[in-house]
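Let's start with one chain on its own, the form predicted alone, as structure tokens.
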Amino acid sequence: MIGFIGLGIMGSRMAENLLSKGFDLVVHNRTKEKAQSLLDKGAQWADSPAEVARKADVVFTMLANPSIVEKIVFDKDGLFNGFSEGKLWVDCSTVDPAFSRKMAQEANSRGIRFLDAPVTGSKIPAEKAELVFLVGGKEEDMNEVRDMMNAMGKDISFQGENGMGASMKLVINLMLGQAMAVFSEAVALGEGMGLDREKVINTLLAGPTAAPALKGKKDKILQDEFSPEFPLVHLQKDLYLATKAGFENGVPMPIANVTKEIYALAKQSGLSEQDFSAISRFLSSKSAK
């Protein structure tokens, strides 16, 4: 039996892919309504994380931030009060590496195995089971859940000891957030100088300077429609975690810190729950006028 906790944009689709590949699943979410489609397809409901831990041999968590992860595991009805020794917890949440190492220590002190395994990809790759798992921990533990990860993704990348999966995820999301902000600022400049917005976007995306990941956001930017695939609030959180990791490791992060505050301003302006590509609206030359 597999447990899954956290049924948001990503987690719900990951859990559905596990079900569709024939795995038995028990789920929990803060709001049961988000689990209903999974329950209709055969998943079991658990009233608490502890109940998930009691029923499942492996538990995946996909949660918004470190504080929520802590609540899920340490509360009186949390995972640690349901796990028995030898079970495996796989945390797919995007958190900082120091936090993942702390969770590994807490789990190991209770005889529980732990993997940090955040994923690259957002809503559409999650639906299509095209995620890439970035894994930190013991390789033998990763191999134990390889079939489960393959049901949800297209690749598994072992990064090393606990905390290394989380580290790689922050590196990737740092580049993603910066690339989108720089692209949006370039489009705003072109538009401000009188160039046609669509021509600027198409020219940049066809050239060598735009990150390939930006092409998937082309229609959202052109149509000024930012239904969330990866909410801006989460990207801003990831930038914060990256700058925190930089501070902890003695790495200056001047560009990351500025970018983080740009996203924070966009969040404050009402774009928090929009797709992170809505930074283009915030930085648009029309918005600035």
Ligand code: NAP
Contents of the next structure:
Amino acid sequence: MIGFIGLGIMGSRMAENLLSKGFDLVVHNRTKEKAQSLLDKGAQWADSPAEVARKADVVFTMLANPSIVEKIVFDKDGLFNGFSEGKLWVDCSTVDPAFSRKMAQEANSRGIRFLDAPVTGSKIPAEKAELVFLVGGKEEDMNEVRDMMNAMGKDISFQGENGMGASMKLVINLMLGQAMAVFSEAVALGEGMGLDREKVINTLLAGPTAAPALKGKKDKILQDEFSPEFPLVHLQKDLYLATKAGFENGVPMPIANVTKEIYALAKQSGLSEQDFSAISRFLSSKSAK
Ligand code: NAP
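Please supply the coordinates for the form predicted together with this ligand, as a counterpart to the form predicted alone shown previously.
Up next: the whole complex, starting with the chain shown before.
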């Protein structure tokens, strides 16, 4: 039996893929309604993370941020109160490496095995089982859940000891967040100088200077439609975690620190739950006027 906790944009789709590929699933989510379609298709409901841990041999978590992971794990009804020795916890949430290493220590001290296994790919890749898992921990533990990861993704990339999966994920999202902000500022400049906005966007995306990942956001930006695939609040969290990791490892991060505050201002302006590509609206020279 596999456990899955955290049925948001990503987790709900990942769990659905496990279920559709024949794995037995027990699920829990703060908001139970989000589990309904999985329950209709045969997943079991657990009233608490502890109950998931009691029923499952392997538990995947896909939660908003480190403090929510901590709550789900350490609460009275948390994972650690249900796990017995030898079970495996796979945390797919995007967190920082120091946090993943702390979770590994806490788990190991209770006889529980732990993998940090954040993913690249957003809502649509999660739906199509095209995620890439970036894994930190013991290779033999990863091999034990290979079939499950293959049910949810297209690749599994082993990064090294615990914390290294989280490290690689932050490196990638650092690039993503900055690329979107830089792109948005360039479009704003084009607009401000009187160029046609659509032409600027198409020209940038057709050329070599725009990051390939931005192409997938073209329609959202052109249509000014930012229903969330990757909520801005989570990308701001990732930039914060990247700068925290920079501080902890003695790496100056001047550009990331500025970018993270741009996202913080966008969040404060009400764009928190919108897709992170809404940073283009925030930085648009039109909305600035
Ligand atoms: P989401 O839709 O906001 O889901 C967040 C999950 O955390 C939900 O299950 C939510 O429960 C739970 N949660 C939030 N606050 C909670 C609380 N106080 N107590 C208990 N549970 C709580 O986010 P998502 O997009 O699926 O992202 C999940 C993780 O994956 C994040 O770490 C994100 O950075 C990462 N990620 C996201 C993407 C993406 O493109 N979306 C891609 C790769 C990685 P409720 O349903 O009750 O709110």
